[in-house]
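Coming up is one lone chain in structure tokens, specifically the form predicted on its own.
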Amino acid sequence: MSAGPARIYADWNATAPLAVEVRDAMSEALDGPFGNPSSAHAEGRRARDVLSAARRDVARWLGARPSEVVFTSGATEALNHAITVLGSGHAVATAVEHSAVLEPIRAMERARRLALTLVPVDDRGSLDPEQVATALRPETTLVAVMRANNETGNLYDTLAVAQILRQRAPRATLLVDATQAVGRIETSLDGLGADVVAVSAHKIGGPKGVGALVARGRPLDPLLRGGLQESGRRAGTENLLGIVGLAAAARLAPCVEHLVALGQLLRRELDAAVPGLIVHGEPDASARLPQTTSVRFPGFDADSLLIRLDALGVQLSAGSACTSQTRAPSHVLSALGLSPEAAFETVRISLGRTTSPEEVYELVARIARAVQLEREAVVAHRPKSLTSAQRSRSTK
């Protein structure tokens, strides 16, 4: 019995496979200290030493101080934490922020704790930092601008936004969702200009269910209350095994050049193999993530195409994995001015550190095959036109 074609994973923005180095570190930790890091006895102290070492690794990775790192269950918790405890009065956010930013802000808006101004992007998904400046009010306390968009791959100049805030709203906190940027482009706290940054382990080859909130120069009350873990900023016994995995992922060498080469190869081969496709996002390669491509196949429903691709051994998505269970157009693509029809014809291709050039060639060949099969299916189901004799008989 045939095992079918080798599977090609091209949905790294949804989650990355667990890196071998991370698996090894976590396996070693399983035989390590099992104590509670808050306990005073020897086993607790051993666990606390492991926790401290991991905190130092994550801090070094992001160019922060260990005391600025708060471990969380992931970027969603980190973003909710920052928004809930730091937001009041008025918030500014881009229209293409992840739902983990927009939804907690909207919940606070419904509770009348916060007013929200959304800053638009242009039809390429690009952001003019001056529009952020225009949206500021005297009561603005929070500004959320992601570093890299999870669907289009567009990069946003958070450092320019930080400079605007220093001049015009020095009391406002700049919150940067760096979830998709870390590990794919050079990323540091200073380079982002951020007061608060959120990251997640599973996007960079770490385990699911762990992330970090990095807060610089901002007192951070806890979102989760109880014990005094994380220096009183996040109650609950730390997920030591997950944190070890996050630290191991943070130690992986950046693979920027590899991803740039893959992205260039993918776009070149796609253009040649599938005429008529439309790529969304910033055309300037330096202004987007190198390995993320949002592409529209006019005339083909994305969900149907993805089912076809899955049968051919290719794993892609139609956008953010967090919203894939709904049949609503992507808010990111809508912000670019796309119609619902165009949004429903769009898929996201995202590559990663273990993707090979050979896989890219095969990926494009299978995409072209899926498009051809979809085209043939449409033709097969199209009502046949009547011959002149048939038309004559039908009128009698």
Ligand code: PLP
Second form
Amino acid sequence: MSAGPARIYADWNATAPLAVEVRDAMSEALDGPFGNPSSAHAEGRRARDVLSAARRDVARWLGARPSEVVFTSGATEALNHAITVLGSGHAVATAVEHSAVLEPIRAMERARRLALTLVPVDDRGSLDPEQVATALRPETTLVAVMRANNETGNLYDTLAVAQILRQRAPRATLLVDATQAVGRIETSLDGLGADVVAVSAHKIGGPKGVGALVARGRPLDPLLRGGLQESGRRAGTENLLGIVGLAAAARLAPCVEHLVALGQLLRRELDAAVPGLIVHGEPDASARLPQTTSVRFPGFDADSLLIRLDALGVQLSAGSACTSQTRAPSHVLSALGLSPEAAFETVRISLGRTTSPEEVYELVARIARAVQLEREAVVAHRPKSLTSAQRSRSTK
Ligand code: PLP
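Alternative state: the form predicted together with the ligand, after the form predicted on its own:
The next block holds the full complex; its first chain is the one shown before.
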């Protein structure tokens, strides 16, 4: 019998390995023009051509115009940018937005520049667009609804929200965090109905530290000032190598069917191997990112399971990677109504384009093994049952 892959990476929503095609494009760019794209001389012009070609590719990928694409250091910067320059008055955001949306809004709320209304989700994490409508006020300027949740994988119908805004708050900007959606499921900006979109390269096989802010129609004011790069919308010499990597990731062929098949296989195998587990999120597979599974192992601490799994060569995360350094329960799982205890028993499994079915079988076998080891450890450390004399003493 084969020993199976030594290491299984199942944390693609935290970050994806660099795709081979991206590595090739970046290696080539390393030997390409080194000039500053803002320089007037030939080396600068060559670098500017590389930048323009990358912008065209990213724009085509998103169904946007090249002039609408502003390269950033990632989705966090893009979201902070949009919120900081757009937000004043009143903002509406779903309770499950990434902290890169919620934290800048809260900071502006503390500075009394903005009031926030959070829109709840139900116990599946689903959003009723009408709840967004209810939260609108005459002074609402910003509405933030993510396309795909990083923890549960739930998809949100941003187009329905856009239609509501068109009728009831035509001056409000719809900001869509598409970080986990683009490059995974088919998503063009038209399908999102968004005014402003944030994307990131490293979730889809590109390098870390690069992303884009796409504002349809009217350009946004800059957040970073001090230079005329990006047509005056984001100062600072461009991360050309990273941008080449983002464009190469954007050119990767979609692999939705592969991800759907992996997701189905994982769910089937997990249910069979570990009875009693509870999968969170939207049960309708077409309403979720196919490769994301948020699953609770009742009675087992997720952090302990993750340590065991790491030792068994499996990388997963508890809740989202961004919150895994704190011991507070994930705000996303809390928004679904999970108790802190249930949230601390939840892990996120996220697969990607190079995950194979063999890896999924092996992943499930190792998860079942980790659960078994945890169970044995709990039994070994359980205090021996008390004698009746001890019991009567202990109740005094
Ligand atoms: N939004 C979502 C939904 C995410 O999952 C992440 C990353 O975890 C971000 C935003 C931040 O992206 P970046 O790492 O590019 O700043």
